[in-house]
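Only one chain is given next, in C-alpha cells, and it is the form predicted in complex with the partner chain.
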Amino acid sequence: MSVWDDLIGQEPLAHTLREAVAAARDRLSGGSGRGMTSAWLVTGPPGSGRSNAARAFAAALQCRDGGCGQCHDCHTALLGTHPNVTLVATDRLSIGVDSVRELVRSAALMPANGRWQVVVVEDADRLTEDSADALLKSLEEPSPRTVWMLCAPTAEDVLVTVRSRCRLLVLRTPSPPAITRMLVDRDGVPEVVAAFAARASQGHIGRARRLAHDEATRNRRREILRIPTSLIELGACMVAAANLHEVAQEEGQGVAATLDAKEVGDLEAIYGASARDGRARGYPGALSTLKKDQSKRRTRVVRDTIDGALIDLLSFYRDVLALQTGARTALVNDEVRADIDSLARRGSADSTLRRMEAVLKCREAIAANAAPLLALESMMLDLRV
C-alpha cells in the first residue's frame, strides 16, 4: 500500500508525481534535484480527485520513504494535520486576499521537519483576483523548501498570470473499469453493484461511491430515469417536476434537521447561560448571521441536489442520442435499455439534441438563482415525448 493507491485510473500523472518525489529527495540530500517543481496547478473534472492527488504528492514529500502510506507523516497529510502541511479549502464564495496574504507569509517558514514546507489550496479557482496577485511573487520565487499545489477544475479557472507560474498536472477523467476496481477492492463492494455505480457515476468518483453504498440514492436515481418515458401529458410533466422539486427540498430540510439545532446549540454554549434570554452581548448577531449561513446552506443543498438529478437525466439523453446515431460506445444507464431505445426509435438525433439543450439550459437557469420549481416545469415541458 502507498499513498499513489488513492489515485483512481491516474498511472501517468503518478508516474509524474514520483519522478518528481525522487527529484525531492535528491534535492533534499544535495543533489540537483532536477525534476522537482515548486509550484504546482492540478487540474481535471470534478470528482476525478483533484485534491488527493495534491494529499498524496504532499504526503510523499514528508515521508522517508517517499510515499508509503503507513508512517505518521504519509497518515498526518493525508487527513491535512501535518505541521508542514496547510490545506486551504473553504465553503464560502472565494478567498479572501487577507487570507492569502497570510499564507504567503507562513508558506515562506522553514519546514520544521527539514523537509519541505507544502502549501494545498484546494479551490484555487475560488482565488480573488487580488488574492491571486498576491500569490504571485511566492509562486515565482518561493523560499527554497516551500512547494505551492494549486487545484482547480481547469487551466482556465484560475488567472494567467498564475498559470503560467505552474507547473501544469492534468487529471484525465477515471474509466469506469479503474472506479470499479477501486470500489470491489478497497470498499468490498460486490463485482455488479459496483459495476453499475462506476457506469452511473460517470467518473465521478464520489458519486460513484455514493451510488455503491447508499440505497437511497439509488432508488433516486431509479426515479430519475423513469421520467423521460413518462412525460407524455402536460399534467406528467408538471408532476415530475413537483415530485423532484420535493426531494431537493426534503434533501435540504434533512441537512437541516441534522446540523442546524445542534450548531444553534454550539452557539448558545460559546455565549453561555445568558444567550437563551438573549442578555449575552453579541448573541444575537452572531445568531442571525449563523441562521443566514445555515438558510444559504440549504439553498445550495437544493440546487446541488437537483444538479445532481439533471445531470443523471442528460445521461440518459445522451444514452438515446448514441443509440440513434449508431455510436459503438457503452451506454451509461443500461439498465434502462428498453426505454431508452424505445425514444431513440421514436424520435429523431435532432429532437435529442435539443432536450438535452433543454436541461443544460435549466441548470444554467438554476445556477442563475431561477425559481427552481418553475425552471423544473419549463425544462420538462421541453422535455415531452
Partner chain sequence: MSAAADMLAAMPAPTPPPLGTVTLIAGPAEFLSERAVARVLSAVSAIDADADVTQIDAGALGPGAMAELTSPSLFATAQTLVVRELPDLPEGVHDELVAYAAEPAADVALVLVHPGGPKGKRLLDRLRQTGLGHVVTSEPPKPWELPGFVAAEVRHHRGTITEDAAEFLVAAVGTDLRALAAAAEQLVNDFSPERLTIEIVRRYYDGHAEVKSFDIADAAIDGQIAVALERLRWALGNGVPAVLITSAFASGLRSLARMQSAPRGLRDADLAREVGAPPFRLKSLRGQLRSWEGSGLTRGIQAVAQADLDVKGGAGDPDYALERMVLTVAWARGRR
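The block above covers the form predicted in complex with the partner chain; next, return the form predicted on its own.
Keep in mind that what follows is only the chain, not its partners or any molecules around it.
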C-alpha cells in the first residue's frame, strides 16, 4: 500500500504528484528536475482530501522509493513527526503573522537527511494579510531544498499575492462509489452502511467515516433533516434555531473538555511547580494567551458544527428542487424521501430556491462573524413552510 492509495478518486492529481516526485529525485541527482515546483496550492471541496494529498507528496519526497507507504520516512511524514516535514493545521480562526515568521525561519534550514524540507499548511485560507506578506519572500525565493504545500477550499480563498506564486492542483469531489469501496475495503464497514455514508457525506471523506462509524453523528443528521417540515409557525422556527445553536455549543464544550485541561497541564509542566500559584516568571502571560486561543477554538468548533448542519439542510432542499424540476438524479437524502416529496408538492421550485438562498445567506453571515443564534433565527423564519 503506497502513500497515494489514500487519495480517493484523485487519480489525475496523484499522477501529477508522482511525476513531480520523479523530477525531485532527478534534481537531487544533479539533473534539471523539470516538473518539480517549490510552492504548491492544493484546492478542493471540504473532505476531498487536500491535506491527504499534501501529506502524501511530503512523504513521497522523503521516501527513497517515491512513497512506498511502508518505510520509516513515509510513516513519520504522514504523521507529522518527520524532522523535515512540518504540518500546520490551525484550530483558530486565522493563522497569525508570528506563526508564519517562525515557519519561514524553520523552512529555510537545510533538511537533516539531505533531501527536502517540506511545510504543509492545511488551512492557507486562514492566512491574514500580514501573515501572507511574511510568507511571500519564501515563496518567491525559496531555499534550494524547501517545498511549500498550501491547502485551501478554492484558489480564490487565498490572497492573490500568494496563489500567484504557487502551482495549482485542483481535487475533484470523490464519487459515492469510490467512497463506498474505501469504507468497505479499508474500514470493514458493511456495504449498506457504507453506501448510505458515502451518499450522505456528499463527497466528504472524513464525514463519511464519521457517519459510518458513529451512531451519534447519524442521529444528529437525522434531527437536522427533520427541521424543514417542522417550520410551520414562528415558535417552531425559534425552537429549531435554539436547538441547533445549543447542539453546536455542546460540541464546542465537548472539545474544550477534552483539550483545555490537558493544555493547561502541559503548560504548567513547562513552567514547573511554581506555575500553579502564579509565581513562575512568564506563566501568567502564557496562560492568558492559551485561554484566548482555546476560546477561539471553541468559536471555530461551534461555527463548523453549524456549517455542517447548514450543508445538510442545503442537501435536503436540493433534493426537493430535484423532484420539483424532474431532474433525473439520485437523492442525497433518500431515507427521508417522504418528507422531501411532501415539501416538493407543497411548494414551487422558486420557493425552494429562495429557501436555499436563505441557508447560503446564513452561512455567509456566520462566516462574517454574525451572532450565530440571530443568523439561525433569521434563516429559520425564511424557511417557514
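Everything numeric in this text was worked out from a predicted model, so none of it was measured. Residue numbers count along the first chain shown, from 1.
Enquirer: Where the C-alphas switch from fitting one rigid part better to fitting the other, that's the hinge; pick which of Q253, D214, T329, S175 sits there, comparing between these two forms.
Expert: From Q253, D214, T329, S175, the hinge pick is S175.
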